[in-house]
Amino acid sequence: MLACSAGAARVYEVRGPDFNYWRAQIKCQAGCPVHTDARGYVRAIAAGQDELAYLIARGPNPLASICGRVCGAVCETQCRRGDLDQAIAIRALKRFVCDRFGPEARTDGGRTLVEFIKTAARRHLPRQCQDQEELLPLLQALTAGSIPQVKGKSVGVIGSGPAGLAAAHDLALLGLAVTIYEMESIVGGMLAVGIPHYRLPRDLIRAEVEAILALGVTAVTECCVGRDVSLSELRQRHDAVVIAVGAKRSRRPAYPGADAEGVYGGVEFLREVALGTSPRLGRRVIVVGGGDAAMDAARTALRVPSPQDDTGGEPGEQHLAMDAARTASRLGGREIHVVYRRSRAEMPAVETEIEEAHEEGIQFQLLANPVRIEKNERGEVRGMWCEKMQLGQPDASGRREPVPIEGSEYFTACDNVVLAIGQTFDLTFIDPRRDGLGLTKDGRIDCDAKTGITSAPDVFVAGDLAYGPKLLIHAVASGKAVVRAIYRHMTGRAIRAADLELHFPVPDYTREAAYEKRRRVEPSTVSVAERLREQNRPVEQGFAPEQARAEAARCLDCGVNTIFDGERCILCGGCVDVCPQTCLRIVTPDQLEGSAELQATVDRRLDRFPRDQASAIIKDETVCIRCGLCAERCPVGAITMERFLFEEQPVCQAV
């Protein structure tokens, strides 16, 4: 068989399937930055499998219950149903599964998550497609010791967000000893103080959290380092030190006004709501940005409560009066505008989230961008001048470049202002030539970013500070490399993969009836009114089992293949002809483009035989929805569905 893609007429690009080649049909597992078996565990969740489906989640996701509320869903973007008609809701599947099977789902509160993931592992054996980054493989290797585990050197880990956390799980399962340095009150970073209650519910951060702590980490809250400890007494303290801070200060623009009283860095203002210091807000707010940031500031302004809710708890009947009318003052008493200077279609948040916004009846402002903001006479916020956009030619970001339209300014009064038009770090805390340290031009530490080393050999970084702001699970993937970083730093040996390939046919290899036409199902959400009820209601609710199987049945199951053996093909077209996405073709050799590796195949399989009188079966795997009727009418057998699997085996090697 001969995969391909087609070119100009008559002429195909193909590729001969190898090991790579069929680990990236897998798309949504081959996207994720951890390498998440997504397909494993949406597969399984259709067959009724749930604690197997937790267990493939959870793998090589420490954060997977986190993820499985806010991730920014790489899978999805990747996934092959998408390119059908949607993409399967995998994030909403993962959730459904961590909601009956992880730390948030358990009475000890995630202490003992790991022993539960050990144990039922055992129930669910042998697994399909683990990656390298999987947890089980890790564990019985340690247990084995053919990954000897680090006794006697600490780590400290500066930042408990997404990168922090998952460095201290990797790094304490490799036995060193882990001590988290956090600046804020509680542990998790963004997490907590960046991610609104009504997105991700703290009592679910903390079970995540208490999963790791119970692996033997430290957690020092409130402990800023440049003020409470200097970063030269962490590396006196620790064998090394992981620098895992986030984004977490606001950019903020050059525009005349934005020194007025009540303007908020967009980073800020989440952060004084999530530690319940909410500032005070007028009637009207303006939050300038298009991003994830910004709608989540916006809906946030929403739901903080005006000056005159702060009132003591009445009784009775007047308790519920004035609750009702602080759900209607939330309702109609403020008003929200988004100012975004590019249109609908470049806006770089969740699209989710920008139609909860529309729903709770959020105005946006398009195609606008700020000029100054004015001040009234006691330097308070009065207003924002903007000006109208028209979209030019695109940028290095590939969007459209927003170009100003002249003489076309207008004002727009408003009693706030939040900015959350980007974020940068806090890195008062080193000193480049005390420490050692580069600095980059955008501010960040020079480092290598994919293992997060830097310039001292003792100090790592990861998450955004090592490549810029990405999503959470970047962050996750992140700190997961720095911890192989730090091994092989310490230990002089390198924990790497042996792979390991197999194709097993599919005997009686059946779908689901009309899995191809069934629609996506969507995560039901609460009512505007309920939302604006209580601030920290929860917009998104789970899947029911029900709807979980429906959805998860759509799943294509790219790791099923068609594979074809030529020395049985009679060449009858029988398989094109029943394809309903017409992804088969019968061609002759002298059309195919690839690799002089595949031409040299094509010419030995030939033996001399002209090319243009000989044929070739190519197949266009964009567009293959894995029905298998290609097989089914196969007279002779020649095409089988085979379900290809493959382990990557950690082992430790010398370096």
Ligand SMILES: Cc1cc2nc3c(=O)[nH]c(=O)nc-3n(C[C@H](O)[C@H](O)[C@H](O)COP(=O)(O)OP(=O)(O)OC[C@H]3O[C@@H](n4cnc5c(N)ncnc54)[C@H](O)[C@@H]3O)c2cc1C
Contents of the next structure:
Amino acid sequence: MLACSAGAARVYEVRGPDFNYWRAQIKCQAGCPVHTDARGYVRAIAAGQDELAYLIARGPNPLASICGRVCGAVCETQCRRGDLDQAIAIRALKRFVCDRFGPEARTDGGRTLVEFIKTAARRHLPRQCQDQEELLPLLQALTAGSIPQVKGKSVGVIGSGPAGLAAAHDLALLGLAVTIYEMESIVGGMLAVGIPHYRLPRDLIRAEVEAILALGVTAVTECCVGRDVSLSELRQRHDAVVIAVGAKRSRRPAYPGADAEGVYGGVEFLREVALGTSPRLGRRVIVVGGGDAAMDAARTALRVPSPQDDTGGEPGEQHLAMDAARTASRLGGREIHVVYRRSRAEMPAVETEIEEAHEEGIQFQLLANPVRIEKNERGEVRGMWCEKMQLGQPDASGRREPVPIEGSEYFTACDNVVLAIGQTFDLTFIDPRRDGLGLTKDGRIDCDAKTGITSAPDVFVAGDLAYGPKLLIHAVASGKAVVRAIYRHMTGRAIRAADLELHFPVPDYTREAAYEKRRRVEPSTVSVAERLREQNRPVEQGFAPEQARAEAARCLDCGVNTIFDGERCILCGGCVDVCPQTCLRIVTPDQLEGSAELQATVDRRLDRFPRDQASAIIKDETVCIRCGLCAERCPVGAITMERFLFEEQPVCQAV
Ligand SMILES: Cc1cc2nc3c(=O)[nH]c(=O)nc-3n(C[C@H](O)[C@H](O)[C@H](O)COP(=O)(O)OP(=O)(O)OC[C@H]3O[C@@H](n4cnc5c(N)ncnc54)[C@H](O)[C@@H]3O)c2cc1C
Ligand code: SF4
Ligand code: SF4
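Cool, the form predicted alone is there; where's the form predicted together with the named molecule?
Time for the whole complex; same chain goes first.
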């Protein structure tokens, strides 16, 4: 079979499929930084196999339940169904199975999760599309001794965000003694002190952390490296140190007035609210920025009690439950404005976050750029001056650059400004010369972003600090990658993947009725009144079983492929006619354009056959919905629906 993308008239750019091609077809898995087999768990949910779906989702990801709530979901951005109409709601489906089988659903708070995974795995057939990152093959390799555990060595991990937690999880599995050093009083990094409660419940974070600590990991909280212990001391104490301290500071702007009383950095503001020490906010708050942190800051500012709500109870109680009267006052009580310099189309925040902010009454001043913050005589914020912008040519990021409109300055009175315009790093605990570490221009530790290896052989970097702020799943992937580098450093052996590729026909291939016409099922949300009555009330609700099955049934199952047998084909054109997506074409060899290797394959296949009498079937893979109608129609059985499987077994090799 030849795969193609349509090119200029009558000539088609074509490539022949190979292992990488088949893997890339499963776009959700290929896009996920830890290569979660989203296709696998979505199809398992469609088949009602929820326990199996959980095992697949948890496979490479020790923070699967947290991801089910707030993951930036690169898999959904990549999903092939999204190219056709709407992506599969993969994250919400993950939440559906985590709600049932994850640590948060267990009465022991997650302490026996890994034991449960081992036992439950025996109830299911071997997995498909299994990446080497997965837990079960690693556990099997450790049990069989093909990956020897490292005994008698320890690792110190600075920072308990997703990168530090993922690293601690895999390090503990590999037999290392792990201690996490965390400056805050709680574990979780930005999950616990950045992402608001209403998106990510704290008991869920605790349960997922508990499952990691149960592997023998020690977490020392309220221990700030640089204040309570030095990096040098940790290097003496441990055989290796992972620095996973994230990007904990808000970027500050250069315009006048940014030092006024009542101006907060977005990250600092969210941290204070999360720790129950919220700054006092006035009647009108301006949040500057268009990313997820800005949406979190704006929606959190709406939920923080007003000074007049303060009836004297314990601060924690005030944050937990608001009575109806307070809610009513707050609904009309505080005005939140988001100021963003581009238009809504360019806003980097997740679409649902923007929509929910709109629903909650947050006002957007788009194409507006702050020029200065005005103070009153006490040095407090009085308001903000902005200039109007218009969009010019695309800049380096590919987005159209905002250009100021001359003479368009305007003033908005406000009591507070929250600046959510980016994050930077705090590495004051590092002395580059003393520690033998280099720093980059943007203030990170110089390292290989993929492996976390630095210029000091026993120091590794993971998470946002390794590559700049991204998503939590990138931090998880980075934490896992660093563990491979540490294992190699300590043992002189590398954990690699041994690939196994399989294709087998699916003779009874069927699809759910009208799966290709169904609209995406969105998880429901609680009403705005309910959200604001209780500050921490989770906004998004989980799928009911029938909703989950309906949504999972929309998945195109991109691991199934149409395989054409040129020897059998009689060129009747039946497949071309029946295909609802018009993705098949019968063309002449001269219409094919591709690599020298492809041309050589075509020449070999044609041999001495006259070129002007030969034909080829090509397929536009991007629009195929795996309906199987072509295989059904073919009168000579020249087309089969074949499932592509691969397994990457982790193996240990000397380097
Ligand atoms: C407001 C906000 C909302 C976000 N929302 C999402 C989202 O919805 N989905 C998503 O996928 N991603 C989201 N992200 C991004 C995601 O949270 C980060 O990419 C991720 O947390 C980075 O992980 P990390 O482990 O590298 O660092 P962090 O999570 O920042 O953890 C670093 C840890 O190190 C600790 N630390 C720092 N310095 C020291 C020191 N000197 N000594 C000891 N400990 C120290 C910190 O206290 C912190 O606990 C969001 C980020 C922010 C700021
Ligand atoms: S349609 Fe299904 S298999 Fe294909 S990319 Fe989307 S979730 Fe993955
Ligand atoms: S599986 Fe369906 S969409 Fe894909 S080529 Fe065959 S008929 Fe067309």
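The shown structure was predicted, so the numbers you read here are calculated from the model rather than taken from an experiment. Numbering follows the first chain given and starts at 1. So that the term is clear: the rigid core is the largest set of C-alpha atoms that superpose within 1.5 Å between two forms.
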Is_shifted S615 between these two forms (CA, 2 Å cut-off, rigid core): no
